[in-house]
Amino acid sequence: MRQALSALTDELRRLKATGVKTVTVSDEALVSIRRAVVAFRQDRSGGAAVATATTSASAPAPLPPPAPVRAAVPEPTVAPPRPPPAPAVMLPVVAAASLPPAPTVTLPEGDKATRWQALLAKVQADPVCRENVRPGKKVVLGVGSLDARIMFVGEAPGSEEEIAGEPFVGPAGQLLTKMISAMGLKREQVYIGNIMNWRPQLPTVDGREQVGNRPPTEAEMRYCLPYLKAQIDVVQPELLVALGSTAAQGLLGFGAFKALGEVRGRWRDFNGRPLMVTYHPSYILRNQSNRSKRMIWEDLLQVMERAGLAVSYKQRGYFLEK
């Protein structure tokens, strides 16, 4: 709980290092935060601190003494007891720091179709990814062509990932291939993965579907990221484009920046191969200035030109402020 906690913190503060000011969460979502907390904190008191909570919450306030009326005052009507709130349940997880060494992924000789089936095959059989995914969803690899020059690197899957067992299917992800057809290119001529082969676990209200999403942990990434080099390692892409702060923290070393800005849009390198880094797609659906566009358009400007595909006149122009 600890940890589900924390990672929900230092969301809010990545968001916030990015300029965002302001989240948009539902009511469903903030029950599920306190029940979370209240939960947390009984677990650590025993039950005290939900008691003590509790009895505040519903005693009515002492009134002062009636001032002398000449009429008689009725009786003022106290609200019954609130229960106390129903804990929150949260399926088994992997703590990260209970979290087994990183696999050793040995794929089979043969072609890549052949390798990559294999490799799909070792995922799914993966203990611990298995143990956490939620029952009914999906283990996530990547998809897009084995020849692609050009592979994108997310961070984690998503609600709408989960259940389709394929990377950036969501609103995201939509937007993610429309910035591909405006390279020229088509969703199916290049390669989309994730760091993550699961969706990071939130606690979760009375058997309801996970609200939100949260960055994974150090230790979850080191887990997934030998999966993550074993589908490098069969598509053999020229270049590689990192999506957001976390994939780029996983591509590039955890610590390697504070910052995106340090890193964005200036050729990194990752196991012999160029790397770009540049913002994930989410972050043009939180802000939908020219400016916002044009600064991930300027980076997938330059992976079009090492990659040596034709720039018009019409491509260079596009969210330039009029």
Ligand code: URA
The other form holds:
Amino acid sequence: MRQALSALTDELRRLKATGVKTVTVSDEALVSIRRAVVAFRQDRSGGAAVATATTSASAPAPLPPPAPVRAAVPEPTVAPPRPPPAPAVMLPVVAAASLPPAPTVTLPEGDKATRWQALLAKVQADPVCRENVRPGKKVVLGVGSLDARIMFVGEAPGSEEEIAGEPFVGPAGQLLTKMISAMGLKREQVYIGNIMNWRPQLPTVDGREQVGNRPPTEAEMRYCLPYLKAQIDVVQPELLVALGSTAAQGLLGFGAFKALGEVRGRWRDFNGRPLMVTYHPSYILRNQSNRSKRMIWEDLLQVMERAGLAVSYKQRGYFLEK
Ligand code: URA
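Form predicted in complex with the named molecule structure, per the form predicted on its own context:
So here's everything in the complex, that chain up top.
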């Protein structure tokens, strides 16, 4: 088992070294990994569960050292009955299912900066946000101009963002910054937020660094949404741009669509504000074709037009060639 887990983490590290930033793991695979780890621990501890259900953000207990090699035993002719599946509450990744009700965010009177600072203090002190951030990492609010006319909304902080305490600073963020400058704007002129204020956790082996990201659960999104809404209240942007499915779901409502293609590229409404849904920049990082770039770019052209920004002939033609 230890070898299998080492092989898995080695492979993930190898992928990371080759530039892979996200690895999609199905729910079934996650459950299998969890079960395997729990079964391994139970086996090592003579059958007693050693992990306890927790909502803590602390890393799982380290795996015990390998047991001494046992003397060979005769192979049973009939496979023993499989132990019942371990409950799926052993690792922090599932703790989000039992989140308390979403916070009520009331901001003080005052100018935008005063209100935003109060919001920052509130989210940083939020016990649920703190509990869901691993030691040494940060709760993340939005960044940018409080007078921005355009607000971009992403999914959740990743590994770089939870260190910096700022959204979109990793590879997807650098691409977003390029997209913004292709629109003729500076990153500092817009506002950038996320649905989530913490990086959704994945189980780690031996308390090591998390590899990859997972999409947030609905419960996690519901918990963090008041913080995003409060940022919209403070900034009062004219236009919103949802980047990817999670952001679109958070703003349009859960179950509002099945595939992003159904809602992207057309104006929607979020509490009276025009909302454009487009793909997440990480989609372009995975699909570097001009066709993919053009799809996002056409959505951004619509945003530019609605915002009254000048669109040059050159800008209109970006990513048209094959
Ligand atoms: N992806 C997001 O959706 N948000 C970030 O802050 C970084 C990457």
